[in-house]
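A single chain comes next, written as structure tokens; it is the form predicted on its own.
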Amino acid sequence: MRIDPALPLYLGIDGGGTRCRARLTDAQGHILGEGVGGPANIRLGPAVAWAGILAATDAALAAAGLDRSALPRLRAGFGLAGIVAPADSDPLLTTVPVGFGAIAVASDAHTACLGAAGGADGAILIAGTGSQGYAIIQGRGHAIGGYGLTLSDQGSGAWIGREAVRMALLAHDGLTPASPLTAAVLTRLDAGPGRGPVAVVDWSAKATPGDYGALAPLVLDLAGQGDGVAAAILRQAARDLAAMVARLCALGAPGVSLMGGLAGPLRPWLPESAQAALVAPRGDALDGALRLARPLPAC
């Protein structure tokens, strides 16, 4: 496809804590190239975020047969993890290492919601390692949760895994019935004879949300086999997610798109009232980032 050098180009960035994705389009919205880079969560610092953004951008430009000489033509929309308040993007925007034509920055939840709702009013509920609800109503964003495992993330993979570890310790102490799940968790964490909860405590001192989230598939598998403890954990997770769905609808969202790695496995556990509010997403986070870029002034 011939790229008219007189027209602007649009770049969408979806930057998370593990990787950054980029999508490049022409003025008509045709995809010219995509690319992937390293992490771009702004909480990792502007240098790390820019490294991920530029690696993904370079890959997308290369896929389109372009290089950084095209950067002044780019109107870029960045959806980045770690943004809670608008000022959070200031360190990034004051350290721009190369000459983009124009840049707009928002949280990755905002751009994901823009993409899912196709630019209209709508909401998303992310159920992955963490959890967060986000609605856009009459152009205004509303965040629900997403404060991290210590303070929230209910219904997430990390929360499910942490509950499994907690129930395993309660079962070890005889405070709740044991089950295949509690036994499997103790085995997974090397809490065999002679070590018991000491191994679990040692593990928890260094465990990340991702480490807890890695236990969620075990809970899902054993719940499917009839394990009562695992099923109770998932029922509570579903109640917590349903409460967020209800709140997003109360804010005015006409529907909620369930997203994230646990969206499929947890959907059957949701009550009918929550399932009735779910709608298929119209687009992804990169579509939302490109929507963020579209109103930017001419380069």
Second form
Number of protein chains: 2
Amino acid sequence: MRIDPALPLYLGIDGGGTRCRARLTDAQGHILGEGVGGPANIRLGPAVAWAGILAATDAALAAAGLDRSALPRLRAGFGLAGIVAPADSDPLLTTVPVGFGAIAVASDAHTACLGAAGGADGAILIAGTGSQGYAIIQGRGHAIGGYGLTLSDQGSGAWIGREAVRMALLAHDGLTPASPLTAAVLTRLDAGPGRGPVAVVDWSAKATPGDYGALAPLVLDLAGQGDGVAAAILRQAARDLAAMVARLCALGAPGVSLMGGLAGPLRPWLPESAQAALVAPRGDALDGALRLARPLPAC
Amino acid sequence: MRIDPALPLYLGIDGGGTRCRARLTDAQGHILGEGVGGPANIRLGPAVAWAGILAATDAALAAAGLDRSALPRLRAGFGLAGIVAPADSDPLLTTVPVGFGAIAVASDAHTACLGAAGGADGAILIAGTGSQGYAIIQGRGHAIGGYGLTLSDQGSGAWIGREAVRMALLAHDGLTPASPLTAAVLTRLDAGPGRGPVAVVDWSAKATPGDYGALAPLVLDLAGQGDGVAAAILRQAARDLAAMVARLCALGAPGVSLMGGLAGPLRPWLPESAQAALVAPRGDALDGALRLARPLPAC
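Moving on from the form predicted on its own, please list the structure of the form predicted in complex with a further copy of the same chain.
Following is the full complex, with the preceding chain placed first.
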């Protein structure tokens, strides 16, 4: 494919905490190349973020038979994890290491929502290790939740896993009934009969949200086998997610795209009203990042 | 008062995370002197713990007109914060820096319970920054809860404060109703109108259980003024504490002594059945530590 050197190119970036993806298109939206780089969460610092973004960009350019000499023609949209306030992108934009044509930066939730709603009013609800709702109504973004496991992230994989550990400790102390789930959690955390909850306390001192989230499949499995404790945890998670769906609709979203690793398994647990509000996403986060780049001025 | 140099002396130690207290008595239980030293939580390491214990001991000896030459006559009981398993006292007992006559070590919960129950079967429920229940039944200790704020400590000051922050964020996002409490929490954490919850997230990244617990008086105040969100938080805290009271009684405790900074303010929120199980403590944690020392063999 011949790429006219006189025409602008568009670059979409989806930068997360474990990797960064890039997609390069022409002005008509035809995909010219894609690439992957290292993490680009802005909380890791601008140097790390730029390394991830440029690695993904170089790979996407190479896939299109191009190199960095094309950068001045690139209008780039970056959706980056860790952006909460607009000023969070300042360290990145004051240390641009190469000559992009133009750059627009938003949170990864904003670009994911732009992509899912295809540029129209719409909303997403992410249920992965963490949880967050995001709506774009008349061009304006509204985030709900996603403040981290200590205070928020209800309905997420990490929340489900932490509840499982909490219920296991309550059952160990005889404060609530034991179940196959509470026994399995204690065994998994090496706190079986005889050892007591000391092992759980030691484990929790270093446990990350990802470590808690890794227990969510166990809860899902046992809830499917009729475990009452597991089912109660999932019912609460589903109630919390349903409340977020209702709020996103109240903000004006005509529908909500449920995303993330828990979207599939938790969907059947949602009340009917929440399920009725769910819509399939029209595009992915890279489509959204490309939409962010589209209105940028010509270079 | 003349102290017979042929008779044994008894030393009780209550070592916490902020200070260590000591009480010296004769064989009849007459108090000869008391003293205070620095922190002696075993998690701070044996060197720190010994420094706190010896400073408190020196002060108690000096108050009795004695010095370290009396140490070989001392039968000492240490109740120390941070002891969860018996082996936790090993680093302390293998680094004894001076010649005590005899030493027995237990958790601070065990000595507090020994003191409150006067050496008989009984139980305590601590509701301070954290929460923990402890029963001694036929000489054997049973701990429930107290595994830290992330997974446990229900009904504590830190739990109440964290719930207040959580409800403030939910209200900010329009997921639950706002109230004077949710507004006051956002103002206090510098997340008032315009700033959004970013300030809360920044604050929470460094917040200790003590920081959360510092919000509990605000919840108590506003609940007293009829704030529905504050009252709901306290009702849940009281339900959780009542469940612990019921469990301690089921273990065989004839009564439960409610202790800690939240004991007074939360008592009226407890259901009638839990209030009926409460008994006044017969002695304090130093009395309990002295009881721990009493059966020690003669030097």
